[in-house]
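We begin with a single chain expressed as structure tokens, specifically the form predicted on its own.
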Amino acid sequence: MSAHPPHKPNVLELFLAALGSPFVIVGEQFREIFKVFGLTVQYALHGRRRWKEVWLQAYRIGNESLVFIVCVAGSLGVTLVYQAGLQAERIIGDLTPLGGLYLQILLREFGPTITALMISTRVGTGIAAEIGSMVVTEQVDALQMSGAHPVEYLVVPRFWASVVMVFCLTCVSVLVSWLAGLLTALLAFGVSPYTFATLSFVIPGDVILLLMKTTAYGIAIPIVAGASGLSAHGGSEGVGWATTQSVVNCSLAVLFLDVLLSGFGYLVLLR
């Protein structure tokens, strides 16, 4: 018998199994995600507490990042009081509720989701990296021969120090950068600063939202960076695709759940 030629696709074959990749590719890293997520949860309720683990990421992710958080919002600060008050100065020429506004605004979006899209850029690389790093040097199949978990040893301390540490590195950015703005204010526009530190505008779901937000935020990003750290293969190669992986899954998750969040609550929280 003679065996069949091996079947050649077509330019419509390839179009669409180009289109389709993407999704596919994309499947697979939601799986692994909430695969994690799942093995996160239960092990951080019913695993061993490893508290000087903890401890030691919690250094890594909070006083490590501080310096770098304490610029990005004291530039974030400046900028975006100097650019408001130019603007209100032009249409109503009345400065005196930018410090309100401006403070309500830092509560609700600035403050949690900009200090979220830092840490994961410069703590959720880290993650990736190191915990691939394991997985293609084989110590993370040591891990599991010695009968460790590699989410319940790896992932689950980085998860409860992540969870503290942008909850605290939230508000030291919102502090930072409203400070910064009432400096700003004062020198550019003369603003007092008895005028600009009002909390007129604050209720207390501003306040509700920012927990919710850094909480989230705490949560997802040691989860998608270290589902991206454990499906890394393929040596050094695999450690930098991991490492970039982690970038954009951090990124995404972070802006997903801030659009999450905000729509609940403009809903429910600030009616």
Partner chain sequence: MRLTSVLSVPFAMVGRRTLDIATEMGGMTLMAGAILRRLFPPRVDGAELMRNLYNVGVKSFPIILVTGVFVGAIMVIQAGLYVEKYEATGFIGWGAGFATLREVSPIMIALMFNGRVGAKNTAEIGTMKVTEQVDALRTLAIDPVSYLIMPRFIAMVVMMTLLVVVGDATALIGGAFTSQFLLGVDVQLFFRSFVDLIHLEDFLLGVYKAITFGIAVGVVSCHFGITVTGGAVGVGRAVNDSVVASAIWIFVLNYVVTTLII
Contents of the next structure:
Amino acid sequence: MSAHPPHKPNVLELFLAALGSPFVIVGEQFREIFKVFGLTVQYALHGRRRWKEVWLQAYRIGNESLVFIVCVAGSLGVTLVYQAGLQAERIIGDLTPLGGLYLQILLREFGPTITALMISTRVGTGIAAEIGSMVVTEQVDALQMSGAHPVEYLVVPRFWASVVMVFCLTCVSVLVSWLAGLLTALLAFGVSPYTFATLSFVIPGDVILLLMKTTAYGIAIPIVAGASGLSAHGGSEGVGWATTQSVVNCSLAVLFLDVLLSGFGYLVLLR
Amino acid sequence: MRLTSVLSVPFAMVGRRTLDIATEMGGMTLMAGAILRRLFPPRVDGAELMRNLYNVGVKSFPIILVTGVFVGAIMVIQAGLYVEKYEATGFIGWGAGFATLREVSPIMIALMFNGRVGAKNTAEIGTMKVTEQVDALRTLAIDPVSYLIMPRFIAMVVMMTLLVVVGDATALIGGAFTSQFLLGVDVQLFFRSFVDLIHLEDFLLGVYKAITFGIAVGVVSCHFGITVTGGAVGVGRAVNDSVVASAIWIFVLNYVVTTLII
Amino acid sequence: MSAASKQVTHVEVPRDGVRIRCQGVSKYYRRTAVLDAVDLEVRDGTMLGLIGPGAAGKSLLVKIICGLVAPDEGHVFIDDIDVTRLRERELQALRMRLGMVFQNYALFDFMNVGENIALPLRMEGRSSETSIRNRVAEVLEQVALPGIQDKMPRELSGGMKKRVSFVRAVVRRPPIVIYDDPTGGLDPVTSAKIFRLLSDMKAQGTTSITISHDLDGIRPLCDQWLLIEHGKTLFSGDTSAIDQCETPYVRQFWRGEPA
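Next, give the form predicted in complex with the partner chain, keeping in mind that what was shown is the form predicted on its own.
Below is the entire complex, every chain and molecule, led by the chain shown above.
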């Protein structure tokens, strides 16, 4: 291992290394995420149940992100309805289907996905920062020495809490966006709330798709964030790296699952 | 006595939150002021600027490409459902393109940019702060704002704008492919409706949004980075606060720009 | 419980009396060896002093011994059980007989002192809540920190944190304890208190490894010494051997002479 003289790479080798290294890095992260995923499922099904901790984490997720999500959902609702209303006025000249279609697209797409992206930002970074700081201050090692597995002790409660809370927060977010849209339609275009508030466009497939999306996001966020946190190393730089990694990976995971599930919905559910 | 103390809890909470928010808002305003002062005339370290342009722009490129393709695919799938229902395949390029250019692409790219660049920026400046490197700069009579923050801020604004353009383009390509393979709508038809019905202002609205998002992410991430205290734990917390504050700004500015320009 | 984990939970001192044994442990970081074929043996009831300059790989070596880091080559045996071959569940069972005091305390900052100390007992799952509470109070009393259960770690001074970390490591009465720099950053008076605790533990028959830069403090405690630098073993042997060792670097390090 030690006797080799240092080898100076030539241009071709450097090029190939530069070409391959992103794949190596991405592959390593995938492996880490799936390892944590496997362990989480295993411990979630067979490990100790710590419902008190789950409750605490659920409270923290809700408490941390409620105001944030209300702000985002509100401003998003206003903007979307305003833009859609202008287009509808210009092209169709009829604003009656606005409310129903808006609710439908909210349930199918913007409600769950934007909420999940916000939770990735708020909760995902929080989980990664917390677990990452525990790794670099040796608390995770101490946990293992105490006989607890870090995934079981740290990720599993957050996993259960997130599965439930992503759904709850999505409901809140849909409601707030819809109300904001309703007010916008009323104030900007004079659409009566009675016309706006209609369920006529919503089909059962929309609700099933919403449930599938929120569950998938709820599972993905704590696992991806936990994997980022657990792979932190070094001092405060390591924590920063883990947090950054977590936002990006969680958001990409959400978008990827969204493409997958929307495609599934298009092909199967919403015909 | 006990009852009053229980009753005061929510007020105390609201008050504390308000004070926290006011402190951060004040900090961000000061940061924006400090940046503005150094823009006229520009006082920036040239080499640092180039390095940051590379770090911010080139290194985010792959993520923006992936995000763009995802966004395009999602929008086409969503638009496809309506297009099929009303048998208006000719409008798919417009339907998907309109929403993508004006709303979804700038927001999604900005959120990814916030995660990739904003968070990293806070983490880097924060690490320099807690390891006393910022103080070291000061003792060497180097202005931390000119040296550390200005190049990053300029790089973020410039690159955010350019990356939204890149994101728009990849989203359209991703959307066109999705419509070809999933919906069976020809790529030509997709782009024809896009070219016919989309105006330059739809694209420009997204670009204007991107500029304001870049400014917001720049100011917010630098502010939270430079005010970190408390070691590794503090850095993690600051990154968390920074991405959340930036995300709120992104959505609020999205609303403001949309209503101002239309 | 599988046969393997039963074997792991069953405590028996090996016949040759060697409780910790490393054979050719190596760890590489990007092709450079951070640990290069390190061997060590610690007999029952003795203390090994692990010394060397900063970043020599000492902390890494003890983490490998506890199974927290997997070595790239070599084997670690604790009571004749090969740590490097255990699965996570079996490692958890094995760690029940290990205690570790971490360099930077590693107290859980989201728990108060009492919960910090109670966690190893809870994970063991053998004691009732009342007996856990009593045991926590008892051990805190032993280190002269009575009644601080409800404090959070951030409210404690460095010396108190070290003692709490020490108590958390030994609360399960493990037969093997590893001290990673137990007196780092402490004033001489507090250091003396910690060394007294170490010597008490040794008197009770614990087997231990101590990493320390305070050679004067651990000289009377340790029976065996291992000096490593850049992952390579420079000296291994008992106190009289290191006293007589003629290798210039070892002499210099041992006596604290300037180069």
